[in-house]
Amino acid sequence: MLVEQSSRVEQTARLKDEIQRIKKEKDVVILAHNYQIPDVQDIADFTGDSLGLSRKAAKVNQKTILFCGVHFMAETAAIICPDKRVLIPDLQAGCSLSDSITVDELRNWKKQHPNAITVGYVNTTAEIKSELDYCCTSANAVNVVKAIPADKEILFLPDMFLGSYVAKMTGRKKMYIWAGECHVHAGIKPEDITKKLDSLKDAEFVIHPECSCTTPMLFDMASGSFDNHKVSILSTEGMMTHVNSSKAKNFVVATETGILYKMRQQNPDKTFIPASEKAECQYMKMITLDKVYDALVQDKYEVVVPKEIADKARLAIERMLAIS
């Protein structure tokens, strides 16, 4: 068994070295989301959340981007970087939240509210983005909504938990929220969190606003406390920044478990436990080192957004990137 494990470790190390060699040879930049498996995060030039990686994609010098994330993220990179080629290691890496609304459903909803401003989470297809006034991420959704005149109706989609959080934090009265959810974050329950907080002394609680538990617990958490624990509601990148700077030593983290790898790596003296061990996105985990290697060697799979859709979607994305 030990010999087999040693052999696998050596094979993985060789594969990582080969990926590093090829990406330099072909002048490819690798971007990886915080939810990717540790081996994929290790070979990335940059890791981050949707907003951070979108901004990075717009600034890199390389003409080819290999995006280790789900499909809508690669589409977003392709839209804001029309002069670059964007590859994804697995075309089937989708998103349950993105799938929760179709473009026909959005168009019908807009017809029912002809004067509304449409704000869509970045976790949507390029076609959906082409119908939006503003795009947003969990990191800047509150500020995007605050930038819209108070007398305007807002259609917020597709995440109902993020939408409820934004409505609470902005006090918007004319805000309609689509009933979509991320299956990973929706599966994190208040009882999971309470049990973990009780098990870890003096733990800080950091939570993603997509979590279903933000709705029943929102009033306590928005005030900065829950069961005598400090609470921070943050995007994944916000979580990384916060735990790095916090003086606390123990954290309960409510988001996809992939984020714990970098947290532990960057903070070896701190303890991080997931609010739920079951909070894993099978779509994110579809990206493997072997698939990254194949995408590099064979120049596959390219993500192409039709120009007419990309041109319309770009305005909403640029508005998102302009608002911190």
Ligand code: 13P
Second form
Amino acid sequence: MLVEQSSRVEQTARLKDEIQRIKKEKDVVILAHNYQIPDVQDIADFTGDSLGLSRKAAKVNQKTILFCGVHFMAETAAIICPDKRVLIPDLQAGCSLSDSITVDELRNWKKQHPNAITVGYVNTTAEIKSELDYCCTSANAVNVVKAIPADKEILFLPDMFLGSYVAKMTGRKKMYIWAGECHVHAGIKPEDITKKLDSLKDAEFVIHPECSCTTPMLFDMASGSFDNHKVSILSTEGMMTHVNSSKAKNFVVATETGILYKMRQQNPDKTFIPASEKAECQYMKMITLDKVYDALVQDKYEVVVPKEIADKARLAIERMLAIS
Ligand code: 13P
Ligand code: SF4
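Alternative state: the form predicted together with the named molecule, after the form predicted on its own:
Below: every chain and molecule of the assembly, starting with the one above.
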């Protein structure tokens, strides 16, 4: 058993070395989302959130980006970096949230509200982005909505928890929210959080705005229920920055559990507890070291966004970047 384990460790180390060698030889930059498995995060040049990674990719010299994340993220990189080739190790790595609205559904919705401004989360396909007025991320959704004149109707999609959070924070009245959700974050329930926080009295609480517990949590915060805990609603990279600089020693983390690897690695003296151990995104976990290796060796799978879609989608992203 021990012998088996040590040969597996050696194999993994060899595979990582090979990936590093081929990556340099082929002049490829590897990006990994914060939810990727630890081995994949280890071989990445950069880890971060979806938009942050794509913006980083636009600044590096390499002409090929190997995106270890889900499909909409690789598309976003292809939109932001039109002169580069974007590869993803597994084309099946999708996203339940981005699947929760189709282009036809969006077009119908827009027809019902012809004067509305459409704001869409970055977790959407390139085709959906090409239909948006503004793109937004979990980090800047509040500012994007605040920048739109108050008398305008807004269609917000696809995440209903992020949408409710934004509506609450901005006090926006004419904001219609698509009833989409991410199955991973929707599965983190307020009861999970309460139990964990009760077990760690001095813990800070960091939460992703896609969680189903966000909305009740906002009301609880306003009524003082969390007075013993500092609560921060942040994107994945926002969470990283926050826990790295916070003086607190204990944290309850409400998002996909992959982020705990980097938090623990960068803060060995702090304790991180997941709000729910079950919060795992099976799409993110489809990317393995073997698939990264195959992708590098065989130059697969290329993610191509047709120019007319990419140009329109880029506009929505640029409008967002001009605000935040
Ligand atoms: P971030 O952009 O905050 O990393 O979130 C992406 C995502 O897929 C959340 O589930
Ligand atoms: Fe999509 Fe949810 Fe997975 Fe993020 S965690 S990639 S929103 S399914």
